[in-house]
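Next up: just one chain, as structure tokens, the form predicted on its own.
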Amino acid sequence: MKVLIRGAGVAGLTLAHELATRGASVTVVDIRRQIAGNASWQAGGMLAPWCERESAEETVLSLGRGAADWWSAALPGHVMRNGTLVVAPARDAGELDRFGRRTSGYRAIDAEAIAALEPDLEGSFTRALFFAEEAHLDPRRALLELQQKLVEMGVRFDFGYGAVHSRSADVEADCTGITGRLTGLRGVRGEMLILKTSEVALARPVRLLHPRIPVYVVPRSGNLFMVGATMIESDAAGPITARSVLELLNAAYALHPAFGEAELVETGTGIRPAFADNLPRVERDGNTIRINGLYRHGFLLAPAMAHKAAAMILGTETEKERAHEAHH
């Protein structure tokens, strides 16, 4: 079976993975010159089923439990499983009570509990939210290992190919996000930034909530912390604005005063796919498979977009996936 992708993101990808350790011939190709630039490489990299449910259905907690473990199987050593902590401002502590409300698996910690797993962070927050079974990887070395990976298998990548490539193939699966111009895809701005600060240490992701715009900061390696992101509906691309540098800068700040003397060494923009439901689809079309609206879950979702299009492709679904394919 020869498959050729379009589009090395991380739907691109995950596909290519599921394909090539079932033995299928894959070729990957994408307008980009490279992997970087993509909206995947701008994104936070929190497989946070849990968190997530705040404001997604059901479907994204349920696809997304098994995200963790697929990419610690893909990439071992590249899962960090420290759970995710949810912090309030004091006067913001009416928004900690809703979180929890909308979502599960965690527990409520007092102060001791927040210094006891983020000394940093001792003295800056009463209350938290911990959930425990949920973690988060590096985006950006995650792509260009599993790409790596990917090559070692035998998969074919080409690169800034042009408006014209090789139809060769047994099946074209469509990964191209955005640019796919799907009817009812739309598509969400995120703007992040990247900090640099040896003055803060956190061993896990930080949700911190407000009414209007709740961010999160992720710590990386080498002193680097990602704090995002904005969600904008908008498919304008073009570079952060004042507002959500200001916005996500005082955000940092607040978690932590430390924050302020950062460098500023980074910012971003990617625009997400979503439909109407913000929930991913992979739909057949004759010979062409497309997986598309990840919309803010790329990381979480995409490996089980991409073994339900495996699956598609190379017959073994079962009847009760055919069944709910044909339902919806």
Given for the second form:
Amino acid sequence: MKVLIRGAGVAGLTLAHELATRGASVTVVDIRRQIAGNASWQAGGMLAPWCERESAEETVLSLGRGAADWWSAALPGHVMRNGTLVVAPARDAGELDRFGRRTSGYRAIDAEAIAALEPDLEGSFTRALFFAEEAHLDPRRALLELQQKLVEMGVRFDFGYGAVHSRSADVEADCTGITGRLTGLRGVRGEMLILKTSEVALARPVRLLHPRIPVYVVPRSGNLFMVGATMIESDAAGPITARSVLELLNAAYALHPAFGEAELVETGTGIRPAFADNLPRVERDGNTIRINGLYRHGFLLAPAMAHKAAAMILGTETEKERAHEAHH
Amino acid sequence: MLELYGHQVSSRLLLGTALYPSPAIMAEAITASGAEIVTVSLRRETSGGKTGGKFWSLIQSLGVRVLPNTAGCHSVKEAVTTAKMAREVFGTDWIKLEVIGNHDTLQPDVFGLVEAAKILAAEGFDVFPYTTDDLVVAGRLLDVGCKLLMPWCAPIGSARGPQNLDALRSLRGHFPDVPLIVDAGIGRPSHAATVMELGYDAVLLNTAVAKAGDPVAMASAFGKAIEAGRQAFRAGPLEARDMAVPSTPVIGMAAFS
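Next block, the form predicted in complex with the partner chain, ref. the form predicted on its own:
Following is the full complex, with the preceding chain placed first.
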């Protein structure tokens, strides 16, 4: 079976992995010159289905809870299983209660337990929610490493404008995200920035709740911290706005004052593809399969969607999966 | 029927479109609430009106009237510019005017508000000013051309409900013929019913629905509470008394002792 995958983001690469491990002949094409720069490249890389349940439907939890295992198996050593810490400034303590009411899979912890988990946050917060089962990875390293692994498995990659013109394949898989221009698909702009400092160390993603501007800080190797992300109903991909920089930096500073002295090494903008219900879809249209609408859950939901799409392509989906598809 | 700048509406709930878990839930909530007017932030929801087309067309498909707002504007100039952009993007003269005086509490800058309202009213805008419950400011807003007022009942997003009923009563008493819409601070349907019972014409809210456990059910609850409050106001609520009054004759007791 020859499969042509359009789009080398997290959806395309996870699908390539699912197909290649089952013996399909896979080619991945992308209009970009390289992987860097797509929406997946700007992701936080949090595998946090319990936290996401705060604003997402149950489906995100059920589809996402296996993600950390998938990534660990596909890329050993990349997944950090240190959980997620959720905190709120004292005046927004009500936000922590609300977050707790809407989620599960956490322990409410006190100042002492916070200090034990994250010594650098000692004394800053009196209580927090700790989601011990959650994990995170560095999305950029994961994408590059996965591409490398796929090449070794015999998957062909073809980049650039000339690569995307039609070529023969038994099945085409459209994983082009917002550029796919599917009916009902919209863009949700996300802006982020990367700070560099050796004065703060965090072992896990920390979410700082705020009624207007909830922000997360994800530690990466090399003293880097990804701070994200805005959610704006727009598919404009232009540079980050001054206001967004202010808000993200302000939140990082509120989490730890040393972030005020950090180097601002990068800002980025990505356009999340989303359907009206903010849930992902796998659709079949003749010989074309489409995975889209991963919204803010790319690394979290791509494995489950890739698994489903691969089963459709290879004709191995279970009765249950078929029934679920018909339901959609 | 309520008339706002020549436009008749039967629902007295105006609903915001921010902070919902998804656009699909927002659309369902709007429908469940019965709201005929929704507010849209040009700046934060549509990235300056540059695009955001899909979100915008979803709102349009609901058949509701759009009240664009100038949320996030901190100066008269910003607010006026944003209002003009909103007129282009949304094709309406309606504008919910917000001039923020304090970044943290989002309290309106009433001085800038009056100034911006004057400029916009002169340019043919139908201004819906988001103001405090201050009586004098309310008078100034009407002087410069506003035909309705939108006082807060508590700080925005605080969900605390009416903090100063006397001020709200005073506004109602002084401006009996001006449409008065409580905007900001409502947390629960009972808060909305309370201000409607005072004779307020409508209620505008967003967070209380969007961030509820079940936004669609809460939207419906607000729709009912607002209707109940209005009906109660028209029915003439009983005055409160200092002590119990039996509703049946008290026979055989020294009732007048």
